[in-house]
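The chain that follows stands alone, in the form predicted alone, written as structure tokens.
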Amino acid sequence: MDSESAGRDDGVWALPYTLASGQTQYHELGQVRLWVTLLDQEWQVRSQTLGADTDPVTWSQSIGHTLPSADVQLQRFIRSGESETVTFIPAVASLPTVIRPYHPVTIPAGGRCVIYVGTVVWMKVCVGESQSVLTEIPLGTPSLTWVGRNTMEGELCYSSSSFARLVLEAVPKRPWRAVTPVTIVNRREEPLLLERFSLPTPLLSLHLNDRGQLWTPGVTVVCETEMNSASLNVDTKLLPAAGVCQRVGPAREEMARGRLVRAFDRIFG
């Protein structure tokens, strides 16, 4: 073990960590380095984003008195009361995520498949027993895309490339990504070429299993006739393969009817 990693433990979602005034908790998670400092009158949060080509698989944390160099971005927050605890809550993306398989998949007429998708989560930095949110940080580098019929009708989404894995065991499990099983049913009389689809991430809650993995409920998309007539349903239960889970992050949006109608129109781009 080198000096940099000495004294580090695995980070855990939804676990309150207690700091003393003057202490800093350091995290390496996803493509982010994070420092959270407690002072007598304020909380300080510093973060640094690593290159998008990095693909860390672990989450380490340590508590000490070391701060990064002054060029790392600093956010300051007034400390309310005597709160000494900081908790890290995962959150799904605030926009739908357009999944683009590296290699398109064709679903034959009358066929169906399950694709396992991993999406980046955001880290909410929460303090005190009430878990007041100071800030939230994406644990990957999100890119944006426009989905709609034209430049006037549509919505802004995040974009994510995917291997569109069909075997769950082949899906990498990382503490900064959430796994969503997506079932696609093709009830048309012709094959469905799946080049991209829009995953309604704001409608998904997050759940943590005993292996530190994040899961969302599954999503089922049924294409009846035309590409833009697909219907979408979010499962009420998790895939049994997720194991015993606790809910650690609510969905960002309620499943309002109006929101779903828009998703139906654009689910395949």
The other form holds:
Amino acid sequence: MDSESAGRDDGVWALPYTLASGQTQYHELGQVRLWVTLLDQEWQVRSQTLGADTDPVTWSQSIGHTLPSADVQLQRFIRSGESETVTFIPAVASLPTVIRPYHPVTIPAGGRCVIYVGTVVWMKVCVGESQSVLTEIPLGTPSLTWVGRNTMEGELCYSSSSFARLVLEAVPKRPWRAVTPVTIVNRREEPLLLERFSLPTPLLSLHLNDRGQLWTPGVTVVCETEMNSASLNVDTKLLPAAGVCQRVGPAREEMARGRLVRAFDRIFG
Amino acid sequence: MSVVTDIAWGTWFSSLFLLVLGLVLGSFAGRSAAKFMAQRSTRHHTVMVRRLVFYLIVLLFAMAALREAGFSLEVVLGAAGILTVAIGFASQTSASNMISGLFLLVEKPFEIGDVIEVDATIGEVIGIDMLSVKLRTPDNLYVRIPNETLIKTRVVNRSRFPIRRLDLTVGIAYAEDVERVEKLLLGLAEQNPVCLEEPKPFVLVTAFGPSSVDLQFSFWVPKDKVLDGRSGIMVGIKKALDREGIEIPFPHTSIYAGSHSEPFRVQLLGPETIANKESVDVDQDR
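Coords for the form predicted in complex with the partner chain, given the form predicted alone:
Whole complex next, starting from this chain.
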């Protein structure tokens, strides 16, 4: 990168940045400030999480020689080989994410809808040509919640409040949020009040389009009789609106049958 | 000399060889089984399978060794039965512990790796053996508890379920607005990432104490974040109440020794007043 002194550029996923020994690459994205430093024998990663009330829009990065104050958390990694490149790979949340609309949506009997959901991604700091992972940083502060029939049976999930937008254009596209179209089909004879649902994020892969936006395959939830017996299917293709995409992050978990059955049970909590 | 030559050394050596072979093979098979299970099962089941495989193989080879040595298995088993009764009477405690251990394995109130509380001892289970259960306490002590004790006494498994509820008692001054404090505490739980959103945290007024209104602040945390949750939120409560100017009262103690122990009044009189001096006494002031 030649922008050492020229200020900041936009950060890009899955693009190898080359650093010289002693240089530090600084990133500001989501609620995170990140410093990656290359030294002769080691990599240093410093990160700081800002308050949840900050609402940045862009991902900016710059390369220089400035380090933050000593109270910023430091992680050190031994450099193996002569690799001088660092790549940032997005990753989906490691736990399912419970989406809770600020205002619950009612789907009439026999109706269907598509809700566009944005979920925070994790940033994998990878170095070298083999892209070995040094560390993984959540780009938002995830809060936890419990989904299950009672406090004995169920699973821990991340929680995300959502506006449950029905129009794709209205969904804010942030570089640290992945958009998932969720189709909910209500085949019951009663209306379905959608107060929250569990999105199986570990089963979703991440795809990057030419505008720097992250997308995951769509998810279809079909509610046949009871809410607990809803079935879930992860689409194999992306939404056409995503445009031409390259896959940048694999799903964390294989789509095993056992895992899916659990997801079915707990899709609506 | 004939005594030495009369002994069938070959038979005994082959018996001994079978026994040693059984131990080696049992150990090897047990370790292989443990390695296979480690990826697929819990630590508890891995250890159980490893021991089962080991003892099974050793038992088979021991029986083969006895046969090789010329013992009839029927006689051996009969002798073992009589011996068991005799040993059982002689060592009731050990037998009781062994049987209790079997019940523990079947009932499975805890597994290796669980954190349990027995009487006043809290610790992580690091071994469930024939006679006793071994714990490692948080201050890194090794505690051995006989199986019989575990069957008889109340055992609390602190890590059985994935989430735990923490109940904190917060006392506030009588002059404070309880609803405002309640809102503040719930806001703290919402901001702290360790506190679960659901089940929802809640605040109860539990008592009008001698010097404070006592509130119970309850919230849920993942089982591995209990210490972080408790300590972090208590620091948060103190900071938030200080910031908002809400008083956390503490009991005040006044010592009153009664009127008879009041100090004597001392008055200095000049020479001109000595002639007209009045009798000064504490009781006169009343």
